[in-house]
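To begin, one chain is listed below as structure tokens, in the form predicted alone.
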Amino acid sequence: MHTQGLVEKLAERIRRGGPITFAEFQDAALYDPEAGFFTTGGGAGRVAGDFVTSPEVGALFGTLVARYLDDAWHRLGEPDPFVVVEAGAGRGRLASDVLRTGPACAPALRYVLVERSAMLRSEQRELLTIEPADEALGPVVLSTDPDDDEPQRSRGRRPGWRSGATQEADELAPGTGPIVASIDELPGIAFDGVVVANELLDNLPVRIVERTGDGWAEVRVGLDGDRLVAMLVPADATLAAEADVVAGGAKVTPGVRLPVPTVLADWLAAVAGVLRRGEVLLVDYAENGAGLAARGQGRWLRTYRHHERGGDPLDAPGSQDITCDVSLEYLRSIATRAGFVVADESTQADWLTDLGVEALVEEGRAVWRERAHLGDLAAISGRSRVGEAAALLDPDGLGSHRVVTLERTVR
């Protein structure tokens, strides 16, 4: 389905339920399962990708991840198995780099990328060996044989394992790690560990709303004969909550209008409902909710289409991505409604700096003055290791993403 098929699939649904809300028409275009941004193979990538994302710059960002994953794991008085989530996986750059560093970890670690695009699932196993997501997470136990010249592993199925099931991670034998898994959706286990997720919340549809002089308006999808038009009907109560969270005390004047991710706060609470014991690392795009609304719509909801900024979010659907800022406020709130706490804030660029990201690209000078005249592989990498550090910690671009680390204790 093109995208003008997609326009007229979301134009039947209006005229049969009426106008929808920005976060359905939000999914629609990104994850539709035959003309989504995603679903279709837009994503993330330095050359045939929309856009780039801090993995995509090179390997140092994972190799500083797995450094942060090594000291949680520590944190945690180091769970054999150490689950680790990303959501948002996408083509699996993250998870390549950071067991290509060989963390310490790694004999603990189940390693499950949640993506929610078929054709991004497939691409990670170009990248990646990908076990079965129900043996992965399965009973694990070594070979006994005393033919073998090293132990294999036996993996033991458990049917239904990702809905209802009562087994939980950390029956999984000890010492066999690192295995990787990827499904569609968060696991439906218990366990401890950390759950990634790198500008994935960015991503997440969210409602609209915008202020007028009796309160708050929700801005919703309509039609203006054949074309989706944006639309005001008046905001329910609940919605109209959560607005005043996301502005977070600000004075927010009529015609402004302010995004209120409400699908956010479903997925923390899905990620609390299994995440028993550990941590959550969020790295994405974030502002208060007086900087939202100084801002204004058109740069805090942005689109990409091939490196470049896209057109209005509602032409096209499915040819570009839609991209939406996280209200710190809102993050916070839902957080600790979902049994969080705030551990940690602060910038990309500070957060990699105090995971040692400068005495990593020293050595990387230091390789590159012994190496340049052989201008072998180790040479071209330390030097590309400096490159990679200043777009990582670039103040305007990647560096000001926010991360914000939640802690997470036994229930």
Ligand SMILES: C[S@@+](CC[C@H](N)C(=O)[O-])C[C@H]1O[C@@H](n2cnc3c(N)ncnc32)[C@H](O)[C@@H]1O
Contents of the next structure:
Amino acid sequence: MHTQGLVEKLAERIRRGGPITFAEFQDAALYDPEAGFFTTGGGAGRVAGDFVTSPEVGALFGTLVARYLDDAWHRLGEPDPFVVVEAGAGRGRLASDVLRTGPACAPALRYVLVERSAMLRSEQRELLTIEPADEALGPVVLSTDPDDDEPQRSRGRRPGWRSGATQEADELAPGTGPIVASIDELPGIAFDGVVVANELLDNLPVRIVERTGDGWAEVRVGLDGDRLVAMLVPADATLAAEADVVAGGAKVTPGVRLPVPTVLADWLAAVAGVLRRGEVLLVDYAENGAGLAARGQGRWLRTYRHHERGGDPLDAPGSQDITCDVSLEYLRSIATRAGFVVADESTQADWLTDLGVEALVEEGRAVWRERAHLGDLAAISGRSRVGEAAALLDPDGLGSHRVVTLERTVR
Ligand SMILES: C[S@@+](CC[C@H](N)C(=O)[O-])C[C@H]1O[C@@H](n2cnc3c(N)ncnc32)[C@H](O)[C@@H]1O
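Counterpart to the form predicted alone, namely the form predicted together with this ligand:
Up next: the whole complex, starting with the chain shown before.
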């Protein structure tokens, strides 16, 4: 189904049920099973993609995330299994770089990619060896079969190895990681570990509100003839209360719009439902409510297509990415409501600096100096590190992303 088909489908829905929320529109534009942007091949990538994310800049970001994961593993007391769920994992570039680094937690690691787009899930197989999900999430158990003399986890199933949470009496097999699995939504079972999400939040659908003289109105998507148009309806009390949280106490003048990330609130509550003990690492476009109000909808709601800024968000749904900055006050509020403690907040530039990016760049420079005349792979990746760091730390670009770490201790 092409863009026109999706417009007709949405128009039919609006004719039957009335104007839809912007979140419903955005969900269809990005994830419609036939014509959504991410369903039909949109996504991150340095060359062929529609936008560049930190993992797609190069391997350096994954190297530093691997350090963070090792730190978190130590903080948690080195659990085995150590489950890392990467939400919105795209084509698996971050996972692949983390694993290539060979982190200390690798023998305990069950790395679960969660990606909504079936096309991107299948692309992950080009970068990673993906095992059945129950091998990552159910305990892989060591065989008690005396004929099974190979004390390692096998790739795929073979006699002598079984998996499943019900086999508690059997000996758990520690040190059998890393095991990588891929699923389309958060796992349904509780685990200890870390949830990582790089540039997921800005792709979760938002509702939009506009300040009026006496409160908030909601911006919905309706029809003008056959054309999709924005229209205002009164905001219900729940949405108005959430809008106040997004504003974070800032004075918002009539006519100013703000995004209310209701789907993010649901997602974070779902994470709280499965993460028994551990951390959530969120890296994304975010800013305080006053900043969002000052910048206006044209700046916090953006579209991208083939590395260029796209058109109006209501134009050609399915053909462009639609992303939205997150209010920091709202993020803190929903995190607390879900039972998390906000452990740390910084910019990506500061966070990567704390993880030791400068020393890695210096190392890269030294390799380049020594081997430039050879022009081999080591020399080139040494030089590439310098450029990657500049992009990842750029205060006007990826370096300004917010990094928020949440902790979950007791249940
Ligand atoms: C901007 S891309 C980022 C991809 C990758 N993390 C990166 O940094 O390159 C956002 C990804 O999140 C996925 N996504 C959106 N909502 C999701 C959800 N509820 N669960 C899992 N994946 C989701 C999209 O399909 C898309 O691949």
